[in-house]
Each structure stands twice: as C-alpha cells, then as structure tokens.
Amino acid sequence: MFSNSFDIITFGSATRDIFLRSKDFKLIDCADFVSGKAMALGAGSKVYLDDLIFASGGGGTNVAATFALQGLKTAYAGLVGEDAGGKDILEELKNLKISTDFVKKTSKAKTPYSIILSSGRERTILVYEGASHLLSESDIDWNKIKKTKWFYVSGLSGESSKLFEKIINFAADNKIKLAVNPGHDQLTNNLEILKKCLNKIDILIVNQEEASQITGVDYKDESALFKKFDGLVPGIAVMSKGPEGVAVSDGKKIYRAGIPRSGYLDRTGSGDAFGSGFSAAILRGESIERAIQLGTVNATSTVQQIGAKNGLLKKGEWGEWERVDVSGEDLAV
C-alpha cells in the first residue's frame, strides 16, 4: 500500500488514552504537592463515572495524524506490545493512511496507557509507559527510513530517549529536515545532548519554561532568548506562550500571534496538534504566518473534543475560528 518514499516520518510515543470524568472527583488543596492542589476520592468509596472514553495518544502517533490530514505521505516508526492496545493502534494508524511500516511489536511490555481523571477544568494523569519506552537502535530499519524528506521527533523517554542523537545524527548525515519537540528526558537528563544536537535542527518546538532551560534566558525577555536561540539553531524557534499564544523566529524576524477565543473540554494532544499543523505548512513551503495559523487552529479545534486525535483539522478546513493576526519584528542585530 506504501512506497519506501515519504514527506515525513515521526517519531515518539503511541498510546492507548482512557478518559474517566467525575463530578465526584473532588479537587483539594494539599500541600504534599507541586501545585497545592490534589484529585481526591473516597477511601473505600464506589466512585461512578460521567463518562468513559477511550482514545488514543502519544506524540509519535498524535503528530502523524496532523501530517496525514493534512495531506502529507506519513509513516510512524516506535514500538507497540503484542497486545490488543497495540493492535488497536495499529487498526488507528492504518484507518488514518500513517504507514506501519516502520512499526515493531515487543512481548517485553504492554503498550503504554495514559488514564486520565477529570473532574471538569482540572484532570490528572496516571501513565504506564510501556513499550513504545524500550525503542532501541535494532528496532529501526535505518536503511529505509532515510526515503524521507523530514523526520518529526516527539519526546523520546526510557531506553529510547538514547536514540535522540542517533535520530538526530542520521538525518543530518542523509539530509533529511528535522521538527523536533523534545520531551522531558531531553529536557532534563539529557539537556546537554539536546544543545549539541541544536545547530542541525530545522524547526524547534518548545514553550516558554524549556525555551528558558536550553537557552538560560528569562523567556519573558523574548529579544535576547531569541537572539541566543538564533546563535544554537539554524532554522526556525518555535516558543509556546500557554493563552498568550506563540513566538517564532527565524533568525531575521520574530512573529508574534495570540489564540482565538474559545472555551475547551480537553487539553490533551495541543502541544502536539501546534506543532504538527505549524510543521505541516512549513513542509509544503508555506509562510510563517501562515504556519502559525494553522498550527493555531488545529490546536484550539482539538482542545473542542476529548482526546488527541478527534478534533485534528483535514487539508483546507478551518473549522468557525478566524485567523490569528501574526505580526513581525525585525531582530535587532
């Protein structure tokens, strides 16, 4: 069904989503925790559900889906376990046109599950990370995968945030353009890894708190993070600002865009609705603005429904939301 010829592959997570909503899961204030806050239930309670949903999720398959709607020649490369989570992603991937090409079973784990408790605004998540974590070296088909033209690298954790440099190395090395989110692994115990892989970095996505970490700037002082983002990578900086919308520069220009105005039932998969759709048009040599556009737009349309995938937009949809308006800013030199 597939030619060895692609416009992009990802890589990251697939997961299978379980969305359990309560009005009986009570929020409370709790200093044991980060956020003075807590998800509570009754100890020895039977707690009923509102609603039970299954999905699916993970940034490998949840950006694939983004380049796939949006037209582009798509192949998934990670690992799945030999269990009907797995299966079901597979049937998920196959139903969207992703290749599967580049997709490999383990019986050394089940395929990660992320359940994720709802209580209306507020949700937390429980994750088992499973197999997609134990992606290896030998579990890429290194020869065929260079048929691409770009490679979209998600948050990569466990035995497979290893591979991050080889991914990053192997692209470079066979010219293929590189999208890169970096997950928390690549943020935190590898950030070091990370700076060295920057200058070959065609398009980098991260928000405000890791532009701060790889760069050691205040994010709030937007000129000088950016210039020293433009002294690490090449290409494109992509900084998500959370309801302020985004910054992007591209090393003459910084663009500046807000959100459209609306509500939303589920924040799961926006980051990675953002930086697919921002890729996507980039991909087909599209403008900045309107990169930013669509990437703007895929995200608040699926914040609209609950899971990563559900809400993506299709190739020349735009859903009821009006443009951002993008402005620019020459970077002083």
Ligand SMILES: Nc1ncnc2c1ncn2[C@@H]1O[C@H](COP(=O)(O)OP(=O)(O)OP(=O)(O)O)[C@@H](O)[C@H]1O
Given for the second form:
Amino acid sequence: MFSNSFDIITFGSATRDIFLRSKDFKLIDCADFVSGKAMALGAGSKVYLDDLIFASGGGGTNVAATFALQGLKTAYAGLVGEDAGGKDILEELKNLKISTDFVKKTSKAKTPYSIILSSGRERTILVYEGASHLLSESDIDWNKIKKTKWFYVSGLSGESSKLFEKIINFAADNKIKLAVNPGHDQLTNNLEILKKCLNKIDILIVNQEEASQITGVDYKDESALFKKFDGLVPGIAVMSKGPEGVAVSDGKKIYRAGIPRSGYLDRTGSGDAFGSGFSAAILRGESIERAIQLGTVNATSTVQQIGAKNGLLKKGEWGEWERVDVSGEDLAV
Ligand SMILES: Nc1ncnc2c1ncn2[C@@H]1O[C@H](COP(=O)(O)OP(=O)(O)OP(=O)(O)O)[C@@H](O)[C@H]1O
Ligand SMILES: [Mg+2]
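Starting from the form predicted on its own, produce the coordinates for the form predicted in complex with the ligand.
The next block holds the full complex; its first chain is the one shown before.
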C-alpha cells in the first residue's frame, strides 16, 4: 500500500520538442506580426539545417523531472497520444523514475509536438497541442491520486482547462498541498476561476506579466503588487523576473534575489526549472531563502543547454554557480 503514495503528483502538458537551427532562417521586417519581424524561408527553396536537436518538454513532465531528480517520489498525471511520441514520453518518464501510473493514452489526438526554429538571434515556435488539450475528468484516477502530499499544477489548456478548478478543490478537500504555475488559459478566459482558487494555493508561481494579469497592478510597482497578492494568496507568492531573478512574498516578508553570473543558450523551461526547484526545497521543509537558491540554480543550469529538461540538477548537485544572495524586506502588518 505504501508504494502507492507519492510526495508529489504533477499535472500539465507533456510534449516532444525538436529544435531546428539554421543561419538561413532570415529575419525580415514585416508589419503583419506583433514583433514587427518575420522569420522567413525562401519559398520553393531547400533550407539546410546546421543542427537538429530532439528533446522533451511540457510543464507537467518538466517539473516532474526536477522533483524526481531531487529524490522525491513523483508521478505525472496526463494524457499522451497512442503514437511513437507517446511511447517516447513514457520511456523518458520511466528512465527518470517518475511513475506513469496516472498517464492515459488517447486515440483522439496525437502527442503534442513543438518545432522550434532558431536563427541564432530569434526563434519561432510551431506548436501542436494535441493530446495535452484533451485531459478529461474520467482520465484521472481520483481515488488513487489522493495518496500524495503535494500536487504541482502547471498550465492546463483547451478541454483540460475545465479540470483546473476541480483539481484545486480536490486538493483542498483532501488536504493535499498545492503548488500552481497557471498557464495561458487560466490567465485569460478562465482568470476569474483562477482568482477564486487562489486562497487554496500554498505556492503560486508566476512571471511578471502573469502577476500583473492576476492582480491588475503594474509589475514595476512591486510593493503594491505583493500587497494585493498577500490578500489573495495565503501561502507563498513567487514572481519570476527572467534574467533579473525573483521576488517572493510569504505575507510577512518580501525576499529578492538575482541570478548568478552565467552563460545562456536556450531559455525554454526556465520557468518550470525555477518553480519546481523552489517547490522541491519547500516540500522538504527548507527555508524560502534556500528554496530561491535551489530554484535559481536549477533554472541557471538548464538555460545553458538546449531542451527544457537538459541541465536540471540532481539532489546534492549544484554545478559551478554561486549561491545567490537573498535579501529580505519586512512587511508592515
Ligand atoms: N537568461 C537567464 N539566465 C539565468 N537564469 C535565468 C535566465 N532566465 C531566467 N532565469 C531564471 O529562471 C527564472 C524563471 O524565469 P522567467 O521569469 O523567465 O520564467 P517564465 O517567464 O515563467 O519562463 P517560461 O517561459 O519558461 O514559462 C528566473 O527567475 C531566473 O531565476
Ligand atoms: Mg512560465
């Protein structure tokens, strides 16, 4: 019976990623796109690639990888297609010692695929969301997923987004702790649902834009933003700021840290690496300072390599990077 219990079960997408690099992907000015630029390929021509890298991604499995590497008993709950990509994902999860007990297969869509076109300076991502879109209530073994201390819920899109509130309420009813990194659907069409769920969340992880979407406060005004957050989230609110590091509030203090001096190759997965590293430390009962340091070094290590799971740190490993200084500012009560 004990073998059925987990430290953490993760929800979110599972994807195959392929990185294509070529000097012949041209950037041209084009007013049709938000960025004002287009990534262009010669029509009717052959474009040669300098490199081709296969990796896996998706918020659900990326964070599960960190938890397992950090020595926690981890399961991933999600949906993959009945295809070669689905098989690859299951095999990778098993190699990482992540339980696949709660992974279901569907014939209704293929396993998600992202194709990342990189010109060196800029990248364009082609996304097929497929099976990750389709998780439904009947795909989840509600009775069995009770046996865990924590859930980590990352973005749930399409049909799967309808499960978001149900998973949060289920956790609260069953005294399962919750770390949540909301995705696009939670922050747009379902923002009101997300807001309703915030008072059940132990760790909320968002970036600056997402923090502003939730609170309605400009992220540049950090003290006003966290004041709002502290009223909404009883637990810990984490706001990541890309290469500028993070700010975290537990309602008593705002903690801030930058990032270590380091190189940088591919930022895919930095948010997942930070959120999962941070949560792994909290789950083990470590301080917020330590959690920030672990999340930061995990993210730093993964942005040195192409692929969201490459570079994630094992328990006890730290790589070559310094431990970042964490400052604390007491909040007036
Ligand atoms: N270029 C970088 N070099 C080192 N560390 C980085 C870099 N970019 C991000 N990080 C680390 O990763 C953390 C999370 O990054 P970020 O704020 O970009 O998350 P995000 O916007 O949620 O990313 P994602 O696109 O993966 O969802 C940062 O707080 C920082 O510690
Ligand atoms: Mg993110």
